[in-house]
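We begin with a single chain expressed as structure tokens, specifically the form predicted on its own.
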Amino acid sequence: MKRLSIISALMFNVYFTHTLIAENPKLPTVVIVATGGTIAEKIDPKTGAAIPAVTGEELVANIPELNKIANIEVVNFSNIDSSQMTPEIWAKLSKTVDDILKKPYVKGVVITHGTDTMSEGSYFLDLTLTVNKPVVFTGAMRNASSPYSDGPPNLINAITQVCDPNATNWGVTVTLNQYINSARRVSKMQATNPQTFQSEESGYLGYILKGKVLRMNDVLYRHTLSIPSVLPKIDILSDYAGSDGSLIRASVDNGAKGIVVIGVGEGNVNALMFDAIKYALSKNVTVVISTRVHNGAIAGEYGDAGGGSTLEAAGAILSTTLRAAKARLLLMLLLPTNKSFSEIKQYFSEP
């Protein structure tokens, strides 16, 4: 049984179609929301480069095993490389997925997405979804033209995870190469290898083996925030040896409502950057301090000009474990709520 209806155009090659692949009353129903990425790309014979080419229906049609696991519905939300994703697109995606999850017969959702910004997109949805059903982001590091594409097994595992009763109350996860990662903790750590996503110090949530989920960890910290009608401008700027703070001043003068600074070590910056951060704070721009170091927490230990302790005393917020890209999304959702400074600071203080 198959039905197809085009609902509406959204933006930037974002579109929406809905297809029911098959119905078996003995199986749960999982909705695949296709957004694009390498999993949906093939090699252009003219250029030799990978380009968007595969719909959600075509992904499913090439994996007949899926129909043995669940009833599959496909929503073609978009077909874009994830380097082109924006918070505004993720906001539309979040609302679309929430509407799907509200349907009683839906067990959960699998989102196929490019890996470049998957860790941020999954975290945005983890912050904004209101329905507590399994949502799994998956994708591929090798495009659909490759004879060794990792897309099909990743999609099989993602559907398996949604249907497994041992894989609940994790919020949104990122699941590739059999490993299950928390959206809050996951990072892309390898540019070309299929084993690209890691949870580092916090550890994986689970592992998928022979059609079963082996549960390893629980999710301890989650927040749910509303999506504002307009997302504020939040910039990310980096400290480095010899940085002078001019980009921070330019960001403030260009209308940024918040700035996430990528510091060094435990979240330290040099003296010129410190002066620029104080300028931003004097203009009521919220400043969050992250670090370029992958592991460890920002504790505000150092007291020289630009040290973490001095930054915190000046009014900057130390992002304890969230790195810059995710700290930006969290601040973007927090600022429109009119929460107090101490309330906003608390969101960033959790490990």
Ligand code: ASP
Contents of the next structure:
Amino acid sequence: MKRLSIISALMFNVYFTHTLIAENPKLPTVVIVATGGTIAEKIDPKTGAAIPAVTGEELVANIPELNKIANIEVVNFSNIDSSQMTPEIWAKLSKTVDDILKKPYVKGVVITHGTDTMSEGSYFLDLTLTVNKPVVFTGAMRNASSPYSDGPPNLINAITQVCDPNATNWGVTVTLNQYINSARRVSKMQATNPQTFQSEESGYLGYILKGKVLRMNDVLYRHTLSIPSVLPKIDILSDYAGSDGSLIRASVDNGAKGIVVIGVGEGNVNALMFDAIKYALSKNVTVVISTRVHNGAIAGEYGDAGGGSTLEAAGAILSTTLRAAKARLLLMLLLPTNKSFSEIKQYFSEP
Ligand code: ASP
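Could you switch over to the form predicted in complex with this ligand, since the one displayed so far is the form predicted on its own?
All chains and molecules follow, beginning with the one already shown.
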């Protein structure tokens, strides 16, 4: 039976279509929400470069075995490279996915998305979705023009994960190349290799093998925050040898409500950056300190001008393990609430 119902609403100049590919009452229903990315890109013959080219239905049509795993519905949310994603688009994506998850017959959702910003986009939804059903982000590192695209196996595995009773209460995950990562922990670690997403010290949540989820870990820290009507401007600025803090001052003067500073080592900056951070704090701009170092927690051990301990004493918040891109989204959702400074600080102190 083929049911085609079109719900079209203009969203970012793309249309919203909702197609049921096939229906088997014995199988669960999984909704694929397509947003774009390499999984849906093909080589433009004029330029030889990858551009958005494949709809959600076409992604599914190329993988007939999906019909043995689940009934598939497709929603074409957008078709953009994820380098073009914004928190505002993720806010609309979160509301769209939440509405889909509220449908009793829906087992869960797979979101196809570019890998460039997948780690933070998945975290935004992990923080804002209200329905506790499986949501799996997946994508590809090799585009749909390649005979070796990793898109089809990744899509099969993502749908398999949604349907697997072993894969519950993980919140939003990022699943590529058989590995399952939590949205909070995952990082893109390799610019071109299909095994790019890693969870490093915290470990993968699981692994998909021969159509089954091997569960290895649980998710320990999850929060649900509402999406404000306006997302505050939060900038990310980096310390580096010789940085003079001028960009921090400019960010404050340009209306930033929060600034995430990428420090060196255990979240340290130089004295001029420290002066600029104190300027930001004096203007009631919330400052969160992260680090460029991939692994490890920061705890504020250094007491020189710009050391982590001095920064914290001056009123900056140390982000224990969340790195800048995710710390920015968490702060973006926390600032509009009426949570106190110490409550906000607590969110960043979780390991
Ligand atoms: N530039 C692409 C994107 O983020 C990379 C990918 O999807 O692998 O959309």
